[in-house]
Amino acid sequence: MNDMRLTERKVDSKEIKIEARDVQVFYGDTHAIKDVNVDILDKTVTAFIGPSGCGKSTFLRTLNRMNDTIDICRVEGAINLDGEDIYDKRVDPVQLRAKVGMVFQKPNPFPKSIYDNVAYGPRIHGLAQSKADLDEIVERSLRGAAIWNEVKDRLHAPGTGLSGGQQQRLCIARAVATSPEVLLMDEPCSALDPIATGQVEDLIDELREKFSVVIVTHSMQQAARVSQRTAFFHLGNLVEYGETGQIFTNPTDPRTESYITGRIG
């Protein structure tokens, strides 16, 4: 049972961006997430770690209501973004996902040009008043995703023609083009080679200056490299959550220590 109760309004002088309280997730009769309480900070990288099937990706998907797309999924409890309940019936999930962007495990560029991949979100959300505005958003997003110099001369070439690492950075550019406040990443490097992984990790470090970044990773080394705070999930429970250095060097729960030392996982 997870008995964490985080009540402080500030941690490490950074504001709380997302506040989750007593979150439960059910897939039909299966209780996938149990009593999760966590505060996710602004302008911080938070890593979710744990064995396969432990619930970390399921919980990540509650943060922008991606679980709404699964008929048998039910979410209980409270998840507040800047103090507002994202599961309130008045909240439009499409608008929420513009504020809480997501990058998936496998790069999934649209079958469109590089330019149109990035322009898609700003177009449907009405963020550009003119072609010049859109051009500026596309360039700023591609620069923010550290891929502008590689694609600026072929913006009208298909995004699917890029390498895997470039496609993932294009997907990050697409996610940041709507000026989100939170960026969710579900194992964003698992399909990439070590060089591309290093580029995306460098990018994550830059992105946290503007966003709250939450990353699910199967790599403890990656979590240690990119995150400031780490949450360890096991069997649907949030076992332990705190500063990354403390979680990896001095965990308080024996299950965390067993996972980090390779005895469970």
Contents of the next structure:
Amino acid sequence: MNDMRLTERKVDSKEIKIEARDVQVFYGDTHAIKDVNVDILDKTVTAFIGPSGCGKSTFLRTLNRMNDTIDICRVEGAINLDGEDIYDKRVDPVQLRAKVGMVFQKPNPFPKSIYDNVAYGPRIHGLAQSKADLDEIVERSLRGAAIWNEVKDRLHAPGTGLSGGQQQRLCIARAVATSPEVLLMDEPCSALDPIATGQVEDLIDELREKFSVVIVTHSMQQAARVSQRTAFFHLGNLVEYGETGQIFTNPTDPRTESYITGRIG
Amino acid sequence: MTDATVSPEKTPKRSSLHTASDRTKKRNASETRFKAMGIGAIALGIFFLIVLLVSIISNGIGAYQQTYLQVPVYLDPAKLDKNGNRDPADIAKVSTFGYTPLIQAGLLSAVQDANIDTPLQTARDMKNLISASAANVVRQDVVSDPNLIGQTVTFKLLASSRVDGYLKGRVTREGVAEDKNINVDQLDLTDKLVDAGIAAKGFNWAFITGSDASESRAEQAGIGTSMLGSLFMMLVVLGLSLPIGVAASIYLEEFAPQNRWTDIIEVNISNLAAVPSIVFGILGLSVFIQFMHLPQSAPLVGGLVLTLMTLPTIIISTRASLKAVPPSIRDAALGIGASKMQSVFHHVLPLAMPGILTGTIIGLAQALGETAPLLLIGMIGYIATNPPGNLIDGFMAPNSAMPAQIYEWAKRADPAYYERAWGGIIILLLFLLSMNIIAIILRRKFERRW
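Now that we've seen the form predicted on its own, could you pull up the form predicted together with the partner chain?
Once more the chain from above appears, this time first in line as the rest of the complex follows.
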């Protein structure tokens, strides 16, 4: 695994962005997430790995309350963003999601122009005072998502006309445009080819300078390549959480070792 | 592991690919039979469609042609303005009975001027040739311009429905023996009038723009007023059922919790779509007319009843098209901090629009052709002889509707009305056709890929 470049990935920040304490998630009678405690650091890429159905995506969706849209889903425990409980009654999930952005597994641009895709978030949150402001936000976000050069001449072409990798970077630009503090990515590369995956991974590394990034991935290589910290989930439990280098080279739990060596999952 | 026990002798014989096996032949034969049945079914459908269209058009096309007479009428001052002072009030006192003899005399003089040889030599003999509506046409002109009195003015007047029917082949010489409305001499005269250019067929605009007429004046009846009745009803239906239906479906589909109550509502909406329309008619009668005291036969009430009938159709199609919008679009909007309502109105609704519009137009088309509920609120049987004077009258004054008008004509005794019923059906079908074309155009225009 030469491409893992583990030595490059050092955690620079010690500041805790999201703090999860004893989080339980239920779908009806199914106990999907059990007693998860995690501290997600600022300006860090945190990877969630684990076999299918282990609850890593479910847990990711609790971080911006996307699970609220599922009627039978119930969350217990505390998740604090900068020390504030996001499941508090006073919290409007809409405001939360402006701070905690999300990129989905399948690229899902709106069937509108590239410009409107990116401008939508700033528009509804009132981030731009003028057309020039908005233009600037759109350009900055598209540059931030490393797609500006490819689309600058056709900003008013439909976003759905782009290739899969471009669409996913457009979705990242759209998420970045609202200036979130945390960016959640749910298997952002699973629908992409290796070249597009490489572009998105490079992008994730750049994004870390500005936000805390949490990425769910099926690919252990990807986790090793892009993250500083890794959490391994298994059957709804958080088995092990630590520095990526340590998880991949010297796991403490036998289940983690089995998974990364390919015996389970 | 039974496979292991199969002995080598029992392996099937190798067969050639160049000969079809019995099983293959059977399968191919059944496939051919199925295809033939499918083609047969479609051919049968097309055949009946053609039969329908041919019979409608051949029966109804006659309504668009009408026989007119060019009659020079001497507007006798002695009859129309006895005081001789051209006072509009005095002229208006002369009823149509005062004009009828003048018109008959006018036609007689036209016959004599053209040197037509006929045993009919009195003005009264001309009576059955001219439509009863003619006197009113002449009177209207005279009342609006009294200076015409004293002149001989040539009017283009409707021929009676018997004359018209004779020229269209509906009335035959054998058939008139028992008919007190026309006789063989008058039919002979009709032929000669045509030769002389006094009687001629022309395009019947009055059928499209005019109002219904009494039973004895089939030649005068038109569908225009009931078309207006249908138009005002459709305005009510569109104005109420589209916003209510779309709002209800958005709430049920996007906001409502999934529980027993919403399940019950859902089942009931589906059931309402299958309720016979006459049930909505009796509901409209008891609620809108007997309880709320809205006027009878009014397009407003018709529209309200048809709204009730159209709502389930719109709700069902709107919910289906909302369901068809991929959930990833909703996730995307929520994921960047749009509220539920923003995600629905900015993203989901525009994508569902083609489906909603198609459903709405199909619901409207259904409502446009609906007859049974109108029976109970008095729009069938009402003789719409005058177009509504203003917008409020359009909604509140009694009127008929196109399908009601067609039904009304179809049950009248005069065969001239039968022809008009078919003619009305042509117009109704044209309306439905254009609504469906609009639905297709809108769907094409709003359709987006994702």
